[in-house]
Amino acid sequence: MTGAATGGEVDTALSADAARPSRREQILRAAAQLFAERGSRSVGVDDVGAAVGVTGPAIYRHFASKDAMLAEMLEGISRRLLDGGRERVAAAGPDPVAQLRALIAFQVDFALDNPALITVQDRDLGSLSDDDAARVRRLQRRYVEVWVEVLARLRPQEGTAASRARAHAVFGLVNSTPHSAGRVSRPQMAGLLATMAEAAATA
């Protein structure tokens, strides 16, 4: 998917406490918004510094480079998705239907709360170094497999490849929010996405 987040949105996954982000987290939030709007290659360290009210060189107290910001951003959200997905499955109990609904709710909340990150993850992963990109992709694959295990229990007759295809179809649907979020209320959008995602996962 492409498209940037609209103004005023805050990407909560970049902060341990979304209401009280550290300076480092503020820098990552600003970078995510700018990267989503312009693409990471068109944003300089000075641009990020201006967005958080510091000089560009002050950014280097927290990050070695703009590429280091992007790498930490994408690796961090990939790890948060993996950990969060596992937690939701465990909390849902043994029923695979309940597990699927928990995963869908988690992914919908993530997408609605982190529109800039969704855009950056889709568009700028190729800007990472080979080593950084490999780490992010490993985490992403492990997150996909959390979904595959649940979907395979729901439809064991289909096989793993079909379950993986279903998971990616759900991600494509839910992660379209940079295009559609804001056109209806958040609760309504969350409900629409959850209903459509469950239909896609189980049809």
The other form holds:
Number of protein chains: 2
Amino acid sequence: MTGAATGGEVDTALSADAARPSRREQILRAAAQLFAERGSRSVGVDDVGAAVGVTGPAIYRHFASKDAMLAEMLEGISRRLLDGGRERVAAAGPDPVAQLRALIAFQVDFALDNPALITVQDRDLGSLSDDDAARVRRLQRRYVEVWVEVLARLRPQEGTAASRARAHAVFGLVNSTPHSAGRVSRPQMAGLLATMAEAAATA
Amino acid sequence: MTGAATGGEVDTALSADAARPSRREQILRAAAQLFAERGSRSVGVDDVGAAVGVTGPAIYRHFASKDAMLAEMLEGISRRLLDGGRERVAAAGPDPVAQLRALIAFQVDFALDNPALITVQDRDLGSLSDDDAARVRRLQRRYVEVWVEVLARLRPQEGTAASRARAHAVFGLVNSTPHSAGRVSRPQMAGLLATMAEAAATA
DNA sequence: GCCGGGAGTGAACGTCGGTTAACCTCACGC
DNA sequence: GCGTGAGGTTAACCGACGTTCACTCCCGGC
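Please could you give me the other form, the form predicted in complex with a further copy of the same chain, since above is the form predicted alone?
Okay, now the whole complex, with that chain kicking things off.
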């Protein structure tokens, strides 16, 4: 009983290997969804288990603790952003305008594909242990630096502190997707966000 | 002992009557600060009490419950935004460009003055009871509508759904202040955010 | 000078949730 | 066939935290 075989699937595809996800990945995705909806502190281990069709303690076969689960999730997000950002910049050639457009397109796609991850990313960082949080923040900082370098080359007279603030503002703009969910078609939303982000970044 | 008289004061002035705040207001401000730093679920009643120099249960002389405290905080934020937004639009005259600039200036000031409130506002809404959350969301929606009306008048060919998404994106941009704290002077930050917001809103 | 109530304290209670322990059961490799 | 280990289950433990309670202290009005 408690039909473990036909677990309720999570609708939003998170990212990488979407085919035949391991239990670990199933749990991470379900947890991300729940954490985004209610906050990690308000989601019990039993809730996460139930979302993948097992009981709460079964989680501990796959993760050392609930915090370790959250840590792995946040570190994964940050790493994907950092790697993806670097990759897109490298592929865009030397023109900083092209690089900016590539970064914006990347961030917009990520935000539209993974609203749950976006939400968890900046809401639950504070629930991590000090060194887990430090590790995640280090990755985030490096991703921001990718943006800052491009932005600084685009407006050389502006200080890097201002460029950093500019980068954060663009993130805030693009990452607003969880707040305005649904009402606009995905391609239209992508276009709108990209247009606004580029205007803001170069204003 | 436990010198209750010389309580540690909260540095960030929140808003209204800043002179001789009542215990209630002291508690609300300290709680906002703590909630912003660690999330309302991770902050104990004892923490809030300690921040104003009393023990945990003393809170219940001023609030019915921890949830009631959070509800009053969030409702206050939403109301201040709604009232302030309407006021600024009315004072700006009939020109939609002037109205937009007034709204942006208002939101930028609020965000720079109250980063803690900005953070709590969208992180801890989910911790409210269903009808408290509904009440807050109703106020938020009305504030968004103020923006949507101005934006829609500015770009009549765009649908209201897109204008709503645009408004949320501008909020995200301006409300990024908690993430890029400090490194830039307040006036420079205000100018930067206003410029970016206007560019994004009219792009 | 009393006294009533607002404000605070420390102790106690109950619940909730993360974690652990003990036990079960298949699917295999030998 | 049989041990073994991965992956589950249920029950129990335990600490944290919101809330209540009985009591104290102090201050303003009569």
